[in-house]
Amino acid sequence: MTPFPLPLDQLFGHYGQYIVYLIIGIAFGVSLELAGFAQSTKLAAQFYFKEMTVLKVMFTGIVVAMLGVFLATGLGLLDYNLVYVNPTYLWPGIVGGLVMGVGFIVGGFCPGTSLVAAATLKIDGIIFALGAFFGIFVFGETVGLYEDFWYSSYMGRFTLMDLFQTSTGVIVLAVVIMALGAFLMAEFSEQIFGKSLISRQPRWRVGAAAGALALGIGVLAIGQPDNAARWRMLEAEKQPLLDSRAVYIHPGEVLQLMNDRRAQAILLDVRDEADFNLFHIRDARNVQMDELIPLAVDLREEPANTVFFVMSNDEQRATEAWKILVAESLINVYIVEGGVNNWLDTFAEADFKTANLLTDVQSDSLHYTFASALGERSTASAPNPDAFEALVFEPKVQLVGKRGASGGGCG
């Protein structure tokens, strides 16, 4: 079974998926309205510690979503690699957060809550929403003046697990404990600054807190699947692609896609550096096997028209690399059929092949000798772009579109 998230565009069609988004958006707006977030006075009271509803509701949403995501991931029901995480731009993010925070205090709304208020025809909400749209326009017209700063301090998909170099379970449990502590502090601040009466907590709140703590401990105990475990979950679906050789691509088709402007071909050469230096295909990247998993995080951000080709001298190491990348949720990954040896068999000059072919070779080793490290200076490294036309092969590459990214934000 393929884990969630579901490809809504495939299930409901291009336009049908927007109906799902609309339903989710309306449900989110209704939730904010029921929480009282369409009232600017209620929201602004947060910053004076008089009423902490914003903290309680938002922290509840964060904790529930976090527990749901990582419990589902730990049980193999969800592929966390396909859950969109906003990339981190540290200093622009800090400045943007400060600007938004000041606007929140002054206006009593954040962008999402202002739309909820505007939808209920509250004048202040309408004015704030119009101001937000005007600010977006001004930003779009002036971002070129500070574009370098806007794109500075890029850290990619950076999470608390990366920051603290610890397991997901530890972070999840720590956030749950922090949230429970924040709820207690919120209650005390409301009693001190909001002059609210001390009330006994309903049993359901105590039960909910205990349940969240238990689920956090459960996430820690279950753990998160590693690359090998993810491959085992996918093996029944993906192994037939290897057995039928559906993902082994003839060098002619690889060359064709390398020169096709409608696609972006990324070549990943997983051989030892020594063999790579002797000869490699033009623009290929030398990647060691232990570098594939962290590299996959960046490769998933490539455009939807990107096709990845992995290669070794023959196919053994490239096949293992393919399994690793597929288990890391990379799509449009293929293997160069026969590896670099087959590439040389196909495109190297006849004189070179006759003079340099080795007869006694080991598995997945280079079949040709080189007098020096040519790298991509060999003519076979960059064949004539039209050379594939003289070859007979069955086209196999089928680009699969990426699942659309979705992000959250402030209420």
The other form holds:
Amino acid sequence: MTPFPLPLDQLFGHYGQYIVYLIIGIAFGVSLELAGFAQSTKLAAQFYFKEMTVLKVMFTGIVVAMLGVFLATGLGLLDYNLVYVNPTYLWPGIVGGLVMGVGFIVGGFCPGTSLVAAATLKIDGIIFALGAFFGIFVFGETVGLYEDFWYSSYMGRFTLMDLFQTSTGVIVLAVVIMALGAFLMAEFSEQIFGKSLISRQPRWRVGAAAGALALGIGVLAIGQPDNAARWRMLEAEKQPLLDSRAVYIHPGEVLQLMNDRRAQAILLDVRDEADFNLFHIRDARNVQMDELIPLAVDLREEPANTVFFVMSNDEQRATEAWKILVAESLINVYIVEGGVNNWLDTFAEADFKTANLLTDVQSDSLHYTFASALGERSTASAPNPDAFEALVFEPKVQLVGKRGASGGGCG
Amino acid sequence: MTTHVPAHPGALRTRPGILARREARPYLHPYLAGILLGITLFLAFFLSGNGLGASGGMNRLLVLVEDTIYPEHIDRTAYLSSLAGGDRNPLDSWVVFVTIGVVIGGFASGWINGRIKLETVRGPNTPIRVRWVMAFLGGVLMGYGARLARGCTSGQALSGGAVLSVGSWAFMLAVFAGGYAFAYFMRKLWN
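Could you please show the structure of the form predicted in complex with its partner chain, as a counterpart to the form predicted on its own just displayed?
Below, the chain from earlier opens the complete complex, with every other chain and molecule after it.
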């Protein structure tokens, strides 16, 4: 398992973890102050092409952080699935961005820099921050009027790799090259509109640019782990759970959790559609094996009290699906013990079982015949838990907490 | 109230005062400051999985004040209720602590470098009161826009940009577009 991000709440306690965030915030504040971002004139100069400090600092920051993140994910140190990627709400983001751009040139700050300005006693920074508080207040009071727009054009976790249908390495390298091009243009612009000569800029920045380019090529060269590689990283830790059958759950316990209000059970039926149509457990979703990886992106967003059960006719295909989902950083994933066949053995009526049991069966195929495609209209699809209270099983499901991104970049 | 207008913002000099006893040091080279910022942002993602933020923390601090004054209103408004409804504590979020850290870090760096100074920074031809009014108006727009866009320059542009979110890059371009489009009308304020 990738060691990072750390499970901060488990390491330091729920409130203890906030010390880490406080230190990160302090480093952030120091960086902004050292850049001169407490000085509104320095920020506004960006928009008159005289001093491109905002662009230089921001893009350098983005490039350095991006290279660090994707080198770490490429080397298997950090799990990108557990890193918060701002969900895309395209149009609210663009409209909000335009409003902020106007606010930037009118007021001379953005929210973060105004806090640094206020902390260094710049009166304009203090007034700006008060204005920002007022703007936030007005938003809270008015968003109800156009909530439909605020939730519109939602695309979820949508990355530049998804948009351009290309690999992470290509995008990372392209961003580095673009940033270096922007820096070059910024320096020319400062020479023309401002007073700083390119020839008087320090030499080391050329070396830094070459270093960034080399690291970008490095990210491209090492690539990012695919699902199979992710499983190999986890195998030593997770294979024993399969071998000891710790994650194979008795149908009785599955039924219990389906009816437990404290948990949300999501049933993933990975059989062929034909079998699924003949019979499936109520509310089970039919998912084909090649749909699992994209689906995992959405499943990771489910609340922390969610437990996932994968099932096939017996256990073979479900076990493969379990490996794929676990490798995609999904937690609280279990397998229905004995699959749908065992479910029917446990919950179907005795008459049905004697009449419809097949004698000659292949592996991972349905052991019962159905006269018609019942889907979830069979009584065994949603057994009454009270009728099966006598079932004896050893409870195995243990919900574990999420680690990594706790939602909301500015949430 | 001292109102010192620097002839050239990069070469700011402060007079000795209570808080700044020596000359202000020059700012860090932009690329160096950017590298420092980038390392901070990387460590935030590496250690916690979350990026940076500022307006989110301001939002929650504000909601705390509202919740103290008028809790029924919070519980009735869907958006506010999700932050502080019932017995939810709006401060129980990582971004609040990042935001508090920004203020502490900003002050500490300003202190060490002799840049703490009560002043209004403004364009060479801008009266002080005009700068104050515009700062407030700009702040209102920024605060409103940041919530509309679900994040500010820190939480959306920087953080989402570094982990390659499409929405964050679109947002970033929109901020620059908005700034450049409106800069002409504000040229007297800053030049």
